[in-house]
Amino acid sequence: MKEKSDPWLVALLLLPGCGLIVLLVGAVVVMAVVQSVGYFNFAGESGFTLSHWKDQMSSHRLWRSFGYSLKIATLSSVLSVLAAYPLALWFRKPFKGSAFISSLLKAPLLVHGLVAAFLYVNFISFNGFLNQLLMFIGLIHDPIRMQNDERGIGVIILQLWKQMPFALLLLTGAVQAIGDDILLAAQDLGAPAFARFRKVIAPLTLKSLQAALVIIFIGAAGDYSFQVIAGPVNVNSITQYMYIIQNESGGWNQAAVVAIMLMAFSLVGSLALAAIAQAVVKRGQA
């Protein structure tokens, strides 16, 4: 007979670590909120206010900023999914060579967001590699500016780079996992190759899907290092706007009002996204 886990024993058994965690983001948040409505302000005077909370929601700059970021996360994390998951179900079977392909494709993990920053930017500058190669070719005359493009194609390219490795790691996991009675009772039900990945393979990596997706747009929507080197001049994103307000003013409470609209914004983005996949996956079944 199988022994029921006692619900009280495993919360104690998960306290220590969880516990931590909680602590140490929970204190960061209160912080954040009390800093937005007028304490705790280093550079001036403390006191109860909504003003900073009124001054940021009616900030044209803010709300061009959080558009921005909603682009890039988005993007970053949608077409890197769309790349993995080829690429996952290519490395379902083992096959000679794909252990050091995979480790290939999953060494940007291993790199500094910083570091790939300037390695990028050194690629495309205006006397960078990429531009003396297409002169020596004979496809341009003379140097294109690809630097700090308007529309943050740059910072796209960097998070797909680095962000792609880490949803192909989920995704190889959940695809690997499939049994292959199931896809091949599929085939011989009759289903081409896509029906198989569109009814059977997709419900089954869902999960895997989802959590690569709500990851890896957190991670771009909050991002600072990209966008610092590679990102365009005339906007700016979210966490570049937030140390602006704060480095350039001393805006600590607008600074925190920021904070907590980008979590905000985080949390529903992401949940958004993964529900988003999820319709997509059940319609797609049907």
The other form holds:
Amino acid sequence: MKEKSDPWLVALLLLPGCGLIVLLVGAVVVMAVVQSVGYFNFAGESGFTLSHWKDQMSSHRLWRSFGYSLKIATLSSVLSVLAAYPLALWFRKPFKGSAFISSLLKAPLLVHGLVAAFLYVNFISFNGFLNQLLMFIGLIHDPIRMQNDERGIGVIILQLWKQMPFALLLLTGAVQAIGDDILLAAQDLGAPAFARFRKVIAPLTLKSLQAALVIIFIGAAGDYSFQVIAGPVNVNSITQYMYIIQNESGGWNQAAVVAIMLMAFSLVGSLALAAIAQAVVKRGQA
Amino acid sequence: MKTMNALTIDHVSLSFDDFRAVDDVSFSVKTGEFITLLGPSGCGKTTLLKLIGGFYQPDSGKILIDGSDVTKVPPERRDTTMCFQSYALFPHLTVAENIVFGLKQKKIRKDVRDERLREVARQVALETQLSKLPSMLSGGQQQRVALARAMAMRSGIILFDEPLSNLDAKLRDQVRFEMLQLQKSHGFTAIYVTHDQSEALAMSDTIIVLNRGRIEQIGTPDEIYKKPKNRFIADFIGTANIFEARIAEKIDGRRYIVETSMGRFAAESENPPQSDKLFVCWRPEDAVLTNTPRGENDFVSHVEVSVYQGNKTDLLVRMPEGHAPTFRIQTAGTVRHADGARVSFHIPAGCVKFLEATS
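Hand over the structure of the form predicted in complex with the partner chain; the form predicted alone is what we had up.
Then the entire complex follows, led off by the chain already shown.
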């Protein structure tokens, strides 16, 4: 006989886990929302106002930051996934040394972003290793300025270096879960390698692909350390901008507006990316 | 009607590191024939099937389909389709999409695809399931989808890798007949892999028995069962009483007296024994129960275990002297035999086979 569960008991059991999450996330979101409309003002009078929203909405600097962060987050997540797929397929079947190579590729997960950014800057700096090497082999006569490039290529490279292993982790599991027979059947039925990828592998790994895109996008959209050390100086990322307006003018409430917009941006942007990925995979499958 | 062989395997070998999975195998298959590759686990039957399908390249030898050398042709360009043991249905595609997957790859026109889909779905009784995902189907239905997908391709040769092994006994029996009907009506050549000897005997025009990567015997089910070439085949196909024997006397051109641990008896064979020391065998159902032992090839023994099986009874018996090993006899009908009961039986000399002592 089916036992009737007590909803109060279920709620009580879920409370230590879900309750904590709701409390922590909720507290941050609520705090940011109320600050954005004038409350909890640490540098002046508190009270309801929409002026902080009006100020930020009309800020050219903010929208530039959004554009820049959108570019960085989108390119970082898409490139990470594109780089991870072939590797995941390569690691699908274990081979001699595959565990070692796989561990090596995942090593960036253990390196903090700040350290990675610092090493990267050392590598590409005016008198860094790369310039020295290029001059040594005679490809260039004078050092090239690569640090803090205007297009944010350095940040994208760092994001790729840091996030690709994460995408690899998710995709390797998904690719390994596809049975050999499924791929052999597709081949047997006339599908060459790329058709097998489009019609079988991509649809069957779609959930992992979307998860990787969403998580990498959110992480890259909220990046601060890579941007501060290796990013361009003529444009800010959203987080950098948020810090600047809080730090320069004590604008906690203005920063809260940016924080809410960043959260919305991460949510909408990552979901849009996941939806686009689904549409692309479905189209490829047809 | 094509007259050439649908498939020719010519001295094909394949090794994985030091393990020789397929060892100098040669045979031919006629168009429309149902061939079974039979053998125990690890004998190389699936490897051989995958060689035919193009999933492996042989180390040496050639594979010809309809007279053309396809040894180096990849699977997607061979005139073969494989039915996998796991069915290998695409879980994200509906039944209909699974069936037409290969046709789309081959760029078959949509109207032709739709017609084939309707045709094969009707043949395998899946018309009402076309919009479902494979996970919503039973094992038998999934098996039929795999079969329909292969048949829709209209390949000359369909390769079956133990396709019934995941089905329960009753369903296996049913699908077995359905497959045979479809094979006969479509006329495709079938290469069927199984380790189930009863399945092989029931379905095949020809059986190829493999062991340790080599062919042990090729023949019709009747030949394989009634004239096993060696001890391995006699033991592997059905049940056999196998004894080490010595030729004691040659009566005439085809009649011999052999000496075994169960005594002396006569054996008749068209093929002379290859040496004085060899193995002989007879099938449990060859034994004929008699009232009293009367002479040559008549024996008396005691029942150790009696297993009633409805239409027959299996007896595990031992000779009264006690030094002979136990052996099995099979009696038709429903006569029950108590454990320890005395039974007399006769083994016709023509039913005693000489086995090559090779394995």
